[in-house]
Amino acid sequence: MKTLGYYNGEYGPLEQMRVPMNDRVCFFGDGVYEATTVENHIPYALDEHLQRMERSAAKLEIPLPMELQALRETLLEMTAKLDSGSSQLYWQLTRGTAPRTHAFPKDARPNLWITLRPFSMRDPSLSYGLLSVPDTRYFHCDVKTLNLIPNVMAAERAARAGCEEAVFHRDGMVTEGSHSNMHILKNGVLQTAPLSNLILPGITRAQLLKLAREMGVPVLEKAFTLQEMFQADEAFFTSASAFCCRASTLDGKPIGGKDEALLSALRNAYLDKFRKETSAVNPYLEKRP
């Protein structure tokens, strides 16, 4: 099977899956989501993604449809069903199915969606362009909700400018990317915005900071400006699908390129961690017909 979908216990190819029009995701984007890269049928950092989803759902008062361990097993079973060992695993939880009304429906049960499709990770050895965009989003960016219109519009602006990613900023202070966390290297120090309600607590971000500290690289969790990005030795972004990608331009002007050795060391350490974790064996592969 090339693609696979799941909706409340029903499986099928994504092209054949159908969902109710009254699912509140259709009206309000009323839900939360997670996504991770799958290699060798192993979803990377699955437990961390599940824990973040649990936190996001709790903030929106959406109950989980099953225990985390049961959801974990469901996701592992899904990845074993797909023919390709390299894929993207995406899952979302919506508040439920009910006639359109803003207040929570009283008797609705949460809906669980899962999608799997072949996926090739962005080449981390290349350099990419960035475009700065004012951050006009609301003040709950730490919750991984399905309400992503500002991110979609920013990503489209970046794509039209020939850039890979948009850099959100509030009055010149960088928050994050449209679908990534932003970082700089300056004088051997890794700097990134601190966790707050203005940025998503990225799984890749957290793991990279941990690796940096283990490598003896100083870490400074402090917001930086667009001007500091121009003055940095290196600028890069991280996400579950990009891992650790160097930026070479910002708004059409060159940036970074002054400490490629340190950036490469961080990137290679992260790739090593990814390869080690995804070298495990998915137990559900043995149950495939």
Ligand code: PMP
Second form
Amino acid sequence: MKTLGYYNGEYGPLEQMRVPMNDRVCFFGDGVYEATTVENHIPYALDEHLQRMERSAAKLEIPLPMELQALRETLLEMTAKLDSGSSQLYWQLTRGTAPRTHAFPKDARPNLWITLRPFSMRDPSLSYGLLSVPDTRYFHCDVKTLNLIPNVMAAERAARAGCEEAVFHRDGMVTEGSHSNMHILKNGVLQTAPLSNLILPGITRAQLLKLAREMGVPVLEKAFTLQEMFQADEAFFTSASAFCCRASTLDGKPIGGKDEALLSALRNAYLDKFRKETSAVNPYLEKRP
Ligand code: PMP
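Please move on to the form predicted together with this ligand, as the form predicted on its own is already shown.
What follows is the whole complex; the chain from before opens it.
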């Protein structure tokens, strides 16, 4: 299959899948999601993403439709069905299907959606423009919900300005990107906003901080300002699909470019881990017709 869509056990080419209008995601965005990059038919950091989904779902009181291990197997099985070994695996869990009413419907059973489409990794040597955007989101940004309108609007503003990503800030304090976490390097220290209800606990962020500590790079989990971003030696953003992307401008002004050696070392350590983990064999590949 070239693309794959899955809905509660039924699957087929993504473009041909149909879902019920009464899925509460259509009315309320009532659900949580996850996404990761697949290489060699292996979804990267799958367990970490599954654990974060379990936490997000628990915060919204959405029960899992199956044990986490069974969900893991389903995701691996679906990933093996795609022709391309390099893809983006996305899945979401919605509260259920019921006529529109705000409070939880009685006896709602969660719906599991999975999508897979071919995807190629970005060229890690490129650098990108950023646009600062006031963070007008609510105070539950640690939950990976499907309510992404401020993120969508910010990403579109950035795209219209010819930028790759928006930098959310609250009164000048940087929180995160519209779909990534933001970081700076200053005097050999990796600085990033601390975990709180204002940012998503990025899986890539967590892995990068762990690698940095293992490499002896000091890590400071303390929010920084836009001003500090302008003065940083390097600024970059991370996500499961973008990995570790260097920023070259912020609001049209050049930034970073002063510690490429450290940034490359961190990115290479991350890419090495990614390649190592995705060199495993997906057991469901053998069962393909
Ligand atoms: N923050 C937001 C708002 C995001 O949407 C994402 C991407 N899912 C991230 C941070 C990065 O998280 P991860 O490294 O788990 O992809």
